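Shown here is one chain on its own, the form predicted alone, set out as structure tokens.
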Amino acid sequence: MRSKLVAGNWKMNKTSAEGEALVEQFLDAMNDHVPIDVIVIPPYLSIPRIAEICRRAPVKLGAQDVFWMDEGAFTSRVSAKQLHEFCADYCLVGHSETRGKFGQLEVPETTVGYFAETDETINLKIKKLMFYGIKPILCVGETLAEREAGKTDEVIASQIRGALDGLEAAELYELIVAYEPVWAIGTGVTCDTPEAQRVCSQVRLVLAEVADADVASNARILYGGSVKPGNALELFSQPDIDGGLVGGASLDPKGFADIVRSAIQAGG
């Protein structure tokens, strides 16, 4: 049986000191009892300090992105080799914001293209993370325009196939896929539960085609996009939703603890 997982993506929020306090307050709210996999994903600069907490606490460390080369003239990039130094357990790849697709646009549209990456670069990142033993969390999701055009399943299948191109089934048993409809990220709008379940079941079907039935059965599929304490239990109780990738709500330690409790209650 797949175990539940909840990951908190802090995005570009919190200093190192603020992040440390957040994790400590979350652990206090949980009474240091965290019986499922919980990942905190801080900004790069906070990783060394948060890594120290993760070494002695029942939470795992994640990173928000990675570059696919070990070293070189790649200003501002961070390599898997560098993440490995701080014992990062997980890393996001293909988040809609690194793809240049934003739910709630907070920057001028003229700058969005500078964030964009492709299925090819995501594929390279996944392969490099696996080389260093860091588990990738592959993010997939459609924009509002793609959903309204009836292309949700097509877009997500294409993203999965491109990201996993050239990988053998044996390499994918610990893969995590997070379905985040772009139109629900940071907007307060959540994909209704039956549709979230339907899309996550489609993700599992595509994984069976790309890899095999065992990979599809074992893969943990998360839902992301305005996950909150009020909707977490209903979402996490669905048969193909194995937890959540939580954005803004992960910045509130008590609220994040409530979301984790929902995952435990849903069958952690």
Given for the second form:
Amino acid sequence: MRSKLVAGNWKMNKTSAEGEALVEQFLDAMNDHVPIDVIVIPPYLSIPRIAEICRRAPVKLGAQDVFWMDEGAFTSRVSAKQLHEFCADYCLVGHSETRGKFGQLEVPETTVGYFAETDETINLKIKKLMFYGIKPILCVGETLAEREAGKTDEVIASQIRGALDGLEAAELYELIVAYEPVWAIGTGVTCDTPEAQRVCSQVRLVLAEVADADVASNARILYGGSVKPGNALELFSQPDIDGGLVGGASLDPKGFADIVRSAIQAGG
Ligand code: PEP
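Form predicted in complex with ligand PEP structure, per the form predicted alone context:
So here's everything in the complex, that chain up top.
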């Protein structure tokens, strides 16, 4: 039986002090009772301070990205070895804002290359995170143009296959995949619930092909894309949606607590 999970991706928001206050206020709103996995994903610079809180509170620590080399001349990058030093439990990989388009269909040419991930770099990151015992949260999702061209399932399958290439089923047993339609991220537009459930069940089918039936049934599949207190319960009650990856709404401690309560209500 899979347990629910809610992760809050703060993106490039909050100073360390603001982040600390956010977590404290969230814990107050939950009366310090958090019976499911809740992950906070602050910007790198806040990780040391938030890691301190996570050591004594029922929340886990995630990072927003990682580089796949341990050390070297890679200015601005952060390695899994460095995240491990602060006991990061989880790390996002392949978020659409790091896949090169910042969630936009049209971006200035000059910005495309800065974050452009490929399936190959995502695969290298996943392998390195696993080496350090940090659980990857693999983000997949189609753009609006891909959806309109009827390519959603094809895009998702290809992203999963590329990301997990060369990994054994035994290594994927605790896999977390976040289905995040790019057109729903930060836009206020949510994928309608039956469609979100359909794509998440497709993700599970692809995992069964890429790995095996046990990996597929054990994997936690999250939905992400404008999750809010008002839509979380319906989304998280779907059989193949095991919780959410929440961006904007995770910056409000009370709203985030409401979303976590929805996950608990939907089946803990
Ligand atoms: C995200 O950053 O992964 C995300 C889903 O953002 P939002 O909830 O703001 O759409």
